[in-house]
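Presented below, as structure tokens, is a lone chain in the form predicted on its own.
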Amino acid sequence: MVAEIGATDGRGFMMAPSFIFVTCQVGSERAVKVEIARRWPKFRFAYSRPGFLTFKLPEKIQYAEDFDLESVFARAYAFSLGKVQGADPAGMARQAWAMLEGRAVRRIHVWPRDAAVAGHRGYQPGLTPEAFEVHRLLCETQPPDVHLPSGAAEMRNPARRGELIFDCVLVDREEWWLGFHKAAGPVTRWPGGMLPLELPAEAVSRAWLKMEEALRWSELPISPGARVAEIGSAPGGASQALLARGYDVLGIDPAAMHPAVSAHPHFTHLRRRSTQVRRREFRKIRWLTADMNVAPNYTLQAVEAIVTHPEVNVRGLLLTLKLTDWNLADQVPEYLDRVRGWGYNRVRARQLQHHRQEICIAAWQSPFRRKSRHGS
């Protein structure tokens, strides 16, 4: 939320900040700049490194501490306080606290900008030992007037909604950028918007990570026992994440599923392409996911043919769209409008931490309105 200087609405607007910084996947920088220019045309791009950007904010504008940047490609963002530089981490930590100017923070988040393109030589964005060490230094050097709650000294615990967070991005070993934001949605409660997920030993593919992160980020209201169809299910990592939550899963894929998945009592495999599946197979499906190695319009066309059928009543979707060309990022607003056109009134998108060159769209109907009597 934004307002002109002097305006009040009970939300506790702060003094007008000068800059905002953003961290994102390496390779997504242009996509961030394009969408911010479209959504916030008065923001002015200022500085960047791979995976890190800053924007100059317009003057005489106030922002709520829980301001929503409404960005698909920004993994995390905060109002900037500036940077500290040096070769002495303890001294930098003390300088960092001096820049906070007495704000009543309740949590400290430290994370590195991405070191490489996601997936390059196995690289996966996440917290590093250096981030935990800097977090320890900031906790140890906090001023006497700062009172962090119990548990705040542990970055593996999520912030509570409404807590003001002191942010520290490790742009380089000797350069930290400081800022703050207020915890709101799920990803804003974790350092750098990165959920602490680890691939289970029994997972048959890293698609487990993508599905689990998508479910947590989207907060789709899927009840245990719900019927979920997954288009592009092989070999079964995402299906495992769905099954672990107690859903009945219909996997649709011409390729074989891993035996550990196909043997699950709540999993059914249709070894076909989605275009070969009769629509009556979807009559009892209430939630649909799709992750196919094809261009976005092909995925959207396949899903549209299912959810717009008069006898199909899918309440919500989780769609992974592969950006086979980075220029397709410019078309994300059109993709979202297309999904809204299917009758979904809650639609949003995000490039997840465990994504590569792709995004996730979450969409659902609230309230849910059936088109026919079929289904349960």
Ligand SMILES: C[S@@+](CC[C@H](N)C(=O)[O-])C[C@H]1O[C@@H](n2cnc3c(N)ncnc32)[C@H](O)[C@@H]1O
Given for the second form:
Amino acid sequence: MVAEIGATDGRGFMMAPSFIFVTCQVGSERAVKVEIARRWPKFRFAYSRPGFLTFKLPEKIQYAEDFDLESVFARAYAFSLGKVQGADPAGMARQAWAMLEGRAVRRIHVWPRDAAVAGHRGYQPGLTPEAFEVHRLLCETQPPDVHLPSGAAEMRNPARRGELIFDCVLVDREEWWLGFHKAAGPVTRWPGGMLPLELPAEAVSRAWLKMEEALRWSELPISPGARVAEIGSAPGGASQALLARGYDVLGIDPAAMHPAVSAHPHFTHLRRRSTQVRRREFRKIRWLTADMNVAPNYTLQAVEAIVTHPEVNVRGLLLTLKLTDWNLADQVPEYLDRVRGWGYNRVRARQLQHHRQEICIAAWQSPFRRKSRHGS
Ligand SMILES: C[S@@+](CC[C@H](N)C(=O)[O-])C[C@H]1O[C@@H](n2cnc3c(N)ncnc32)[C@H](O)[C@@H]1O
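The form predicted in complex with the named molecule is what I need now, so please give it after the form predicted on its own.
Now the complete complex, all chains and molecules, led by this one.
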């Protein structure tokens, strides 16, 4: 959206920023560049480190503070104010405030660039103690005319929609990049687009985290008691996240479910491949999720065969696509077109914080249009 950002707030003129910065998974940088070149051809790639990129914005175009980058692989982004460097964190914090030029921020987000490839030796992207420490320093050094809620707690709560956020990315211990954005959708309200999720002790696989994050990001309008099918359900962490929300889950997988999941009264297991399941088993299913360890075209083909069947009425989807090869990232727009072609008018995709080399597609119909009178 084009709008005015180089405006005054009564305290003088603020320069419109010339750059935007992006944080992403280590390994996704090329995918970010390709999709920005496609969607925003006037942006010019400027600088990158693993998991961190900057782009020069075109001159004479001004973007709204809640500008939507529409990127699948950017986990977070902000208008850049530049960087501060040094070995004195308190001094860096004071310099950071000076760069804001009096913008009326209501909250501070601090997060690190990813330290390694997600999953490498168990690495999980997320907020670090150092991020909380820098957040505390920025709170302590805020100028007298800025009245922010203090304490690290605000990093553990989502920003309110419309709040202007002061962003600080710890690119290195002695190099922080500062920026700002306005909170809008669910992920722009969390520091670095990362939700504070912790794997529950009873979760039988880390797929719980992926499903929980996918449900919160997508905000799919699934009502309690809904019937959800999950293709690739074993051992069952994702099913646990669905069951905990009160859904009835049909798990489809030739592999065994964890006994804690198969014993749940609202869980049914079809111990087969999706292609071996009769279509009538899906008649009462309104939501379909898939997380198979196969190439994207296989997943899309398996889901297409179900949702396009005349007697099946699936309102929405949550699909994990494994990018078995990084070059498949270039085909994401075609994957989304294919899903739209099945009749879904709301389609979005994102590489989630808890993903490895994979993305999630959320798709649904609004309003819901049934093809047939079958099913309830
Ligand atoms: C990443 S695991 C799924 C993790 C699971 N969602 C959880 O919450 O624990 C991938 C699963 O896909 C299953 N799978 C692969 N091809 C399949 C197919 N054609 N139909 C059903 N399941 C399939 C595998 O057996 C495997 O259990």
